[in-house]
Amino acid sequence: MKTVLQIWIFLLLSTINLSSYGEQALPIIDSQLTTLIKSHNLTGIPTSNKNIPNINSPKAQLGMKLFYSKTLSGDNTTACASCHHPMLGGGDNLSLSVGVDSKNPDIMGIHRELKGSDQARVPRNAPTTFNVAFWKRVLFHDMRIEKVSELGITTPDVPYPTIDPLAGDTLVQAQARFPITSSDEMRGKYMNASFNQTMRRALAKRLEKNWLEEFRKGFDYADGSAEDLITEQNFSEAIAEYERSQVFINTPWKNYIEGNKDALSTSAKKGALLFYTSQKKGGAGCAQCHSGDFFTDEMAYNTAMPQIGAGKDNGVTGSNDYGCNLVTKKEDDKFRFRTPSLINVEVTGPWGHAGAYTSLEAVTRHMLSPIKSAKAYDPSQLQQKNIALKDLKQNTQEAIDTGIHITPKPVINESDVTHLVNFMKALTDPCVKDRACLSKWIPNENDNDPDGRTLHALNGKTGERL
């Protein structure tokens, strides 16, 4: 049995290999983590001086009703919440979302399907809305919503990187204006040949019939007219207020940083050491990209994620997805996708820009050895039917050949995966697993439903409400 002194000397030399040590090594692990926490300037709180809305505020309550209203879709069948439900991690638990033309618009999760035998049309996984208020620079997988300066935000409605004068005041408001313009997500065939802004204005006009009192309460304007209050800028602002109120950061890791050394398991602590220690010192170096208290540098990288699904009409096959290149048109941006935040990552799968990985263990193995994992990718893990796979190998190989931006870990033990996954599970706020806790962000069946089109999502297997 090694003495504590021998363990300490070993740690000084190799920094990270703790797999052979038991509980007696915990004080040393805690000491090393304390040093790493200080060196990475971690506080456990993603950012300070953020004006986070209260879910009980009138504007956030209006935003919640709009977020769950099918009225904002072209055919009155699909809501924002159809792809972003709190009980599904702020996403939809699908690799590739199903928006319009679903068999049953009220069903969510892995049992949500398109009508007929159509293949999944939405090319990317639905990012979580949880903690969306903490993004400072970019939104969407391909970063097509970007704060380009203190003066404003660029969006797909204007040439990149031109500032969009209608983007709104926050990244979240700018983002909220686009799912309703996507023919596969919410627009359907409604006004399909019209400009995005024309459609948004038409939806605002649609709301005038039944929503005036809700907008008066939400914007505290008792005598406001429909013409003044029910505008696309106001409904996107209210939706953003609701989304930005979804703050879930009270994690075991935060508690650990604040001094509770019992907040993490031994395995999670070993995972934290791997996560924050560079590869040169024997770690995994995850924090190089998943940096800071929000666990993202808000940059984009090619990590050779398997290219499943319909893609974005790119490449020789016409079914590849060039990621950020579609926004910037820069050759070097092909296959780059945004670094996701890892807070609550346990509940926000499937993982990857197209949801190729359906377990946290699988995506962790990929990030430790991207090329090996991508070439050996097994699509049988996909729970969703009708995902296009015929060009999977060719499209993924093109991503690999373009050049990945991540260094594989030289030696990977299965224990590394276990420890890293356990650390990432310590980034979960218990509230996101608790229906009672999340109930403030989900409309009650007894709430006022302005036009009878509120989505009360159902579990497709049990028929129960989510």
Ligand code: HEC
Second form
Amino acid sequence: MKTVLQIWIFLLLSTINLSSYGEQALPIIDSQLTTLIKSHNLTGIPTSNKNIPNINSPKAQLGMKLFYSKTLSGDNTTACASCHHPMLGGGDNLSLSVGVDSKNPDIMGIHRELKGSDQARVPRNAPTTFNVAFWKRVLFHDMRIEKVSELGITTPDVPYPTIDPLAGDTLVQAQARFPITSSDEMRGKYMNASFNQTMRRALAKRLEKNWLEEFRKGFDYADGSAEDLITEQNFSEAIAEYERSQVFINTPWKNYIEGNKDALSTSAKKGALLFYTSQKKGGAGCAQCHSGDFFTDEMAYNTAMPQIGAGKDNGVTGSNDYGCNLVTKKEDDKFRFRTPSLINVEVTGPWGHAGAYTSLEAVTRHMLSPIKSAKAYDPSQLQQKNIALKDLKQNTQEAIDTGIHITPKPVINESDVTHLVNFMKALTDPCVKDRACLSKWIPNENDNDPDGRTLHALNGKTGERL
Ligand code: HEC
Ligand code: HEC
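Pass me the form predicted together with the ligand as well; I've looked at the form predicted on its own already.
Below: every chain and molecule of the assembly, starting with the one above.
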């Protein structure tokens, strides 16, 4: 009898022990997280109302060739992939993108520079094309591509918020029609046209020379004519098909939600608790905006991200960026930028709409306490040369004065930052760090190259192919 009681007391003590200390407290964290996962209705899989294309489909294959084709830029130097390469997280690893007029068009990464010592002209950071199929409502930092109703999509070609009849069927197709019309990204000063549509038609004409067979295959129309097949609507549709096939969501966090409690480290679990617990209840409240399985509410907020670079001709300095205000013209939209998704965020840096932060820790500290962090911002973290910084303080101050939408956390522990960062690193699909896994989305050197202008990007440091 005595021994049974002793065993019982021993068991009781060890349970208490389990629930209150270090590594052994895991089951409690897991049950708290399970509750949060339920209350946030998470499944680990972002939903989309459109079918996701397969990268091996003929249309996505044509789209890949076009996405990597320098023929789509005014001076034949710049492809979509010049700023959105799978090996660079679907972006370019630059704070601010470099398009036409680059020193060496094939070089990507921080060694990609403009000719001479020109300062970066593209005013914003290139978001990832990974998982772009999951956006339901808006694209771009300032949401200028927006699905305004079931009837259609608004774009910069029409007054906001009317529907653009040429936008195409998906947000991604609507977007793909614009980089080619931007003089800093792809158009350059080499193509003159006062209407975007004239530009697009001129590019379609340019493709007629060598691309007919590719379009016939892509659109499964063996004896289609160039006139029927090589249209701006078709090339943007094919590009979108390729981009929408870039689905990388097999993350440790998804595994965890699906039941593998070992998929996350203890620190990442603590980070998840902070992320999903509101500030009122002692958490960091990140899921208020980075909500759902895609980690975004597709809304826009002023978070006073440091304003580096050329900006968008706004403010007294002429180098500020008013974000959504540029689209809607509403005073209240000044400095609002779209909540980014955080899936694969580990590989999509630098972070923020102008790429001001070059570490996940730094951007996390900013999200915990925006004003403090913006005021203490240190531009020496930038690895990219030739970024305009002269109005940085004044521009950022204007965003602060306009009023931010985040309640700063009064006390920030460095361990909270570490846990949050470890949680966000658990949002990385291993495929995005694996050249072999990504190879389906990168053309081979011996693939048929219709006009010899496929981008085979190089790492500027090592000279090796990406
Ligand atoms: C010079 C670099 C550059 C080139 C070339 C370029 N992009 Fe981008 N891309 C950007 C930047 C910068 C943004 C963000 C612009 C903004 O939000 O104002 C962007 C935004 C996007 C987005 C929106 C993603 C999101 O989450 O909202 C998509 C999709 C995209 N680009 C696809 C393309 C396609 C397709 C092409 C080729 C037709 C292309 N890009 C060419 C730099 C580039
Ligand atoms: C009020 C809404 C809101 C809250 C709360 C919020 N964020 Fe954000 N987050 C944003 C917006 C908006 C941006 C983009 C701002 C910009 O680029 O100007 C952003 C950007 C980020 C980025 C950069 C992503 C990229 O691709 O550049 C990270 C990382 C991030 N947030 C993490 C967090 C974390 C961690 C928390 C909690 C501590 C948090 N956020 C809380 C709205 C929010």
